[in-house]
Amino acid sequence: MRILIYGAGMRVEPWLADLRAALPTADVAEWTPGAAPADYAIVWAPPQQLIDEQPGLRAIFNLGAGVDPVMKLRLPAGLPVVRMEDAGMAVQMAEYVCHALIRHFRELDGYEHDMRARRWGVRKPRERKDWPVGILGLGVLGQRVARAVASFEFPVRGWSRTPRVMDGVECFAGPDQLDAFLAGTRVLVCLLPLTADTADILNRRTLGRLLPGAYLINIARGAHLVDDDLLALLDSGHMAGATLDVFRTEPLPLDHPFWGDARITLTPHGAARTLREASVTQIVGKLVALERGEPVAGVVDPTRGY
């Protein structure tokens, strides 16, 4: 079995070492142009050249939660793309969302500003019942986030493409129920995969459906959000703020209006990082299963894009 690994902007040496240790009989190598034919590729944001030069691949493993960098390539018909399932990312996402939610709900950002200005102020407590949190996307990551938010006794709502049932979560599904989901949400958390259907989904119309004083937390993809629409809704007062971890262009250009806007908290696409040990364990388990002819979970449906 020959395995190639490629990661845009990644140090692949530690991955090579771990994969070789876990699969001592396999030939594991970093992909470079003109590499010898391989059976499997483990990738993050690969170039089209890798796909074109490796017509014999039996599967591609994606080193991240979002598979859009792979799915936008021209892939051979029938080539399985296998996504990561959690591998330590879900708890990181839950931490991030709960931190951003509580920081805004408890007005800790406001207290921080006051204290820096040497101003001693007390703010009126808010009622959790008035702050329903909507999770846009109820996959593995979204469900983990929903459970974490619910543990702090916020009302939790969830929207997914197909119907789901979760204890303690009011669930909505499909395009026909999206507006009803948004209309009862004050804090919106985006955890959708990026597809043709979800690009620009966070726009003036959808964000405008949220309860007044709404807050956005986007940890999915920058292309979900129409930047100018968010700024317009912030200026109108309909939205109170946002925490954004992902952007259309990364790194965020220095002249982008998000920089320096006190209503927006920015982080550099770090809400959840791929954990090598957990990822290698998951990939190796699936590789062994595929070699045995067994089915594996996490195979991307090309018609849906995730």
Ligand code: NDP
Contents of the next structure:
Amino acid sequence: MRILIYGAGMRVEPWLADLRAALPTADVAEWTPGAAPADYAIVWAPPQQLIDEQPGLRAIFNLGAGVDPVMKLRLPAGLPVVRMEDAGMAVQMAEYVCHALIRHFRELDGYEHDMRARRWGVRKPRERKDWPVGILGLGVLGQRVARAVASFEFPVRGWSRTPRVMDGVECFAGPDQLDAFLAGTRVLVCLLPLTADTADILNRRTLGRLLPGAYLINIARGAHLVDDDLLALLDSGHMAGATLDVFRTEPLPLDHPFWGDARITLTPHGAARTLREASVTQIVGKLVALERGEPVAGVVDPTRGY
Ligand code: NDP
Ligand code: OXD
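What's the form predicted together with the ligand like, now that we've got the form predicted alone?
First the chain shown before, then all remaining chains and molecules of the complex.
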């Protein structure tokens, strides 16, 4: 069995070493143009050339939960694309969202500012009932985040494509229920995959439906957000702030207005890192199952795009 690995912007050597250790009888190599034919490819943001040069692939494993960089390529019909499911990312997302939420809700930036100015004074307590948290996307990561947020006793609601039932989470589904979901949300968390249906979903109309003083946490993809619409809603006072981990262009261009905007907290697409050990274990388990002809979870449905 021959396996190729390619990761845009990644150092592949440690991945090669771990995969070779886990699959000692396999021929595991880094993909470079003209590489010999392989059975499987393990990739992050591969070029079209890799797909075109490897017509014998039996499956592609995506080194991340979001498959948009693969699904935008021309793929042979029927080629399974297998995405990463959790593999240590869900708890990181839960940490990230709870941190951003609590930092804003408890006015911790304000306290930090006060303390630096040697100003002593507590602020009025806020009521959680006034801060319902809505999560766009109740998949592997969204559900973990919903549980974490609920443990801090915030009202939690979630929106998915197909109807879901989750203890302690008010669930909404489909385009028809999006407005009702938004109208009762103050802190909006985006954990959707990027597809034709979800691109630009965070825009003036949708964000404008949130409760006044809304706060956005986007940890999914930059192309979910219409940047100028967020800035306009911050300027109008309808939105109080945002924490953004993902951007239309990454790294965020140095002249982008998000830089230096005190209302926006930025992080460099690191809300949940792909962890090598857990990822290799998951990929190898699925690869061995596929070789045995067994079904595996996390295979992308090309009609849905995720
Ligand atoms: P899942 O596929 O498990 O979950 C996706 C969720 O989105 C599902 O609940 C799905 O609905 C819902 N959804 C998809 N399309 C629609 C739609 N058109 N309308 C309503 N709901 C929709 O994905 P994960 O939870 O594993 O990952 C989510 C995303 O997080 C990734 O795609 C990636 O973009 C991002 N991510 C970002 C990282 C970062 O560091 N910033 C790291 C890892 C992931 P249903 O339940 O009905 O299928
Ligand atoms: C992912 C990511 O999709 O890192 O896993 O963004």
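Only residues modelled in both forms are compared. Basically, rigid core = biggest C-alpha set you can superpose within 1.5 Å across the two forms. Numbering follows the first chain given and starts at 1. This one's a predicted model, so the numbers in the text were calculated from it and none came from an experiment.
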After superposing on the rigid core, which segments of 3 or more consecutive residues have every C-alpha shifted by 2 Å or more between the two forms? 113-122
